[in-house]
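One chain comes next, on its own, written out as structure tokens in the form predicted alone.
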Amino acid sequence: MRLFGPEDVDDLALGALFHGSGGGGDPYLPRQMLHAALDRHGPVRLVDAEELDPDGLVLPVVTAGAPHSLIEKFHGTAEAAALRAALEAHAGRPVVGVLPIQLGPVNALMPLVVAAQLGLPCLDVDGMRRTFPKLEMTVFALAGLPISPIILVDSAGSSAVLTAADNNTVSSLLRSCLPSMGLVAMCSAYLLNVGQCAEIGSRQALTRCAELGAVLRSVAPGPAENYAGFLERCDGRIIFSGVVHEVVQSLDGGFARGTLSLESTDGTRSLRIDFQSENLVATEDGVPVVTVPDLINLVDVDSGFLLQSPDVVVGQQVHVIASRVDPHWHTPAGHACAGPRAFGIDLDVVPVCA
């Protein structure tokens, strides 16, 4: 056990915002969260799954809602106890922890709020060790457990439970419920004990969050070559630098869409990146270089600031970065999950270094 304080948010919402590959939404509005939460209630324990009774019920924690909505309206202080009363009247027992489900600049973080607020260690585990747009794409429903039930909490009281025979029909309830709920909801998803966090989940998955974050802080903006130290530590490469030529984007179900067209600073070469809140796929003069699952990431080469793709102008110089994901995801059960297919892009899995 070791304890999250003031000192620590920095670098993991750093570190989130590269797991959170383009999206994840603004980490701004957690980040102040997350703050003023230690400051009034003290450091979260952060816990390894083994430091708890494996029995006991965790409460997963994430936000559900469209990135535009994100920025404009946010949790209150009061979601965090309704969504533990809900969780614990529906399945009966007390939660022992606090259980992140991804990597996001809003979803690392507003684990630890919620377990602030709580009084309750936060587990240092997660389901995706990146951040997918959808709860169905998780280490939890590839080991074949149900997403269900979903638990939903909003700022003005409602609250719903839902459940479904499978995964994409609970989903599509979710997406249902957020309209009424002002697009922002909290959420819980999976019926989850401490053992099975322990046997599926990515384990120290915030404590290396931070640890990235760090890194990346300590690299000075500029070339390519200085972030060499950063690459090795991500097992990633820099596949592309240039000026964003074109951007669209538009909001489609719930979700940011779009293209990111980018041009190499001699114009020789050219750079298309498709993205759905998070970044999908990298095509380089047509041919598919990088694909989901793994990571994808532009840099501004003057700041050094990881852009997130509704935040990308044209004209900006930038790095991109493409990283190797959890070996969880390149298993064939992983690329029909979240491969490109899973998007509705008709390509195979290309990973880096391919």
Contents of the next structure:
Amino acid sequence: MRLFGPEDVDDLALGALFHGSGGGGDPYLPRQMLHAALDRHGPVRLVDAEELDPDGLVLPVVTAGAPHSLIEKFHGTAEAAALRAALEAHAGRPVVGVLPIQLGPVNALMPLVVAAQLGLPCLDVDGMRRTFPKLEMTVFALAGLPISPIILVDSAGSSAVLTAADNNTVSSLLRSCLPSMGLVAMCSAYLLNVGQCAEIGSRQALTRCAELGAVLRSVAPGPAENYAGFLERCDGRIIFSGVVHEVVQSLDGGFARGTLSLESTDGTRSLRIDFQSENLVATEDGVPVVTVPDLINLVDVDSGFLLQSPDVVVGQQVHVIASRVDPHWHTPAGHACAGPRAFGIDLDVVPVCA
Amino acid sequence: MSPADRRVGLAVGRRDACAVVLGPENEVLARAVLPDDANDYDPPDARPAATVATLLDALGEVAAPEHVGRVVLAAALTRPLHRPAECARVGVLRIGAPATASVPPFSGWPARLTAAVRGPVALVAGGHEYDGRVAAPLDRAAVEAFARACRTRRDPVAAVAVTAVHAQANGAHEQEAAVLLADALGPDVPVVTGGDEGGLGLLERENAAILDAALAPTARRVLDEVGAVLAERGLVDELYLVHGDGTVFPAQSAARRPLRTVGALHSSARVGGVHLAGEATVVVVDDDGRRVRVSAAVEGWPQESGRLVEVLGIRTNLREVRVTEAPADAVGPTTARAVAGLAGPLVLVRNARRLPDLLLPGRVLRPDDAPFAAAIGAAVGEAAGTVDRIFWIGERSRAEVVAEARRLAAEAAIRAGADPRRVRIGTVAETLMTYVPTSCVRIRVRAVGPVLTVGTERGGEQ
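Having seen the form predicted alone, could you give me the form predicted in complex with the partner chain?
Every component of the complex follows; first up is the chain already shown.
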């Protein structure tokens, strides 16, 4: 067990932004939220799964919704207790700890906010090892566990408990609830006990995420050479450096899709990045060079900041960092669950070649 | 009688100040710089009115009131932020409870500034949803209780900031609360609302509204003093201020939103540089005597950084212009990096024209009037309006929604002073809602146009 305090927030937020792979929302708001929760309630106990009763029920936590709506209408202070009460009522037993499901700029921090508010420990485990847009894209689902029940609560006190026989159905029920909840809800999914988290989940997830964030924070903004130490640490490489030439977005089957076009500084090479919430495919001169489930990040050369793809502006100079995702995802089942075809792109997985 | 078709541009900075008079074809008719000993030991921007008086007197008859249709001042009205004792105590009202309670106002602010600025804070029920419908009725009783707290404290507030959830989708509650507060607190307490203009993000809008409210009484006093200096010389026509993005806005707006003048000096130097270069895509290298800053205009629009302006670590809703600071020993490489991907020439303004060619990449322009670039940029600056919010598409087509956004941006530009017949609309940036399939789009669009000057014939170009 270690205590997670205000001094740990920035490293975790930056590491989580990297695992957001160009999506997951801006970390500014969740950082403020976590600072406010730690100020009010004190540090959070961050625990390994072995430290809790293996039969104890965990409270998985994500914020579901559109990041652009979240920054307007963010959480109050009552949702965490309502979510806990709803899960305990559904399961018929008490919760012993909070579980992060997604390593992303919002959702790596939100479980710590909830843990602080409820006085519960937070497990140093997560279910994705990065940000994916769907709750069924987890190592828990890969292990065959159902995502039902999904529980949603919003700031006005509305709530829903959703169950279905299959993951697709319950996931679409979730999306159909969100517009009535102002496009923002605090959400729980999966019925998991501590033992399953220890067995299936990614261990030391928040600790390693924060360590990566600390390394990235020590990089001085500027040329590609500055990133050498970080790239070694994240098992990645800079696949392109250049200027953003065009940003296009469109609706495709209800989901927002976008394309960034980059040109190298000398004008001889071009890179295209397709994103749908997160970056999915990088294509150089017509050839895909890296795809999901590996991570694709854009770094602003001026500031060293990692960028959210929908917010990139023309003229920005960027490095594109491709890095290896957790090995859980480089299996046939992992590729089927979270490879390009899971996003409707007819391509085989192209992993980062180191 | 000759038309009042001249404009006076004034640039009042930290270390120096200058002024120009431009004629109808933007020709420079007169120039003035502040003598080194003009303000005794104070920097020129510590006493803007005295500096303006000195500059106007130096311009002489060329700036006589019968010729001048407009006076534009580039000066940052944000000095008190670095001297918290000069900031006003602000009452902060947020509308949207129980949502947003997890992050209270002033989160992430420096302690010294918070201690000086923070008055009564209240989070009350009300606010709207992303599609403009009412989330909860406004709790008028709570707004009135907040007003009483602002009035009856032993240390009463000098200004109030009001911000409501999704006020840009529907500003009704913010406006209703502002009216209640203005009635309760009287005309001497400025009520700044977050949703007037600017981007998405409740905290960013609230931060900007609080900062504006904290600066408003000082800004109003400074602008009244400048106004008095103008009036003494018969220059009773409109006074404009330069916005941090290089456009101009009326002094009465600046008195309410002084934060928008942050970065005004460099931005008007950039606008002046673009004007002097006579090309639409230009990289401006600006040396104000202390630092070298490089920024660019692409097809006449300032290049953005993609970030929001932060002041003392406080994030605001103002979009940041991309400015690269060059260390004196690395102006060349920094400039080369800033220019990457742009075709235009470098134009060197203010002290930067002293930089040797050797250090600089590409085509270099050194206009004669470069030392006056900031004053020229103020005088030629245009008025702008920005829209940045979520639009609910519903039964409409995307094109209809985009047309609405363009219309709103044009109207905002006209309110800022732009000539309605000559408003141009920039690129429309559409961002769709990620993670949730929904019929909403975030649209960001800017409109600009030359300032319509009172004193010239309004129907002249028909």
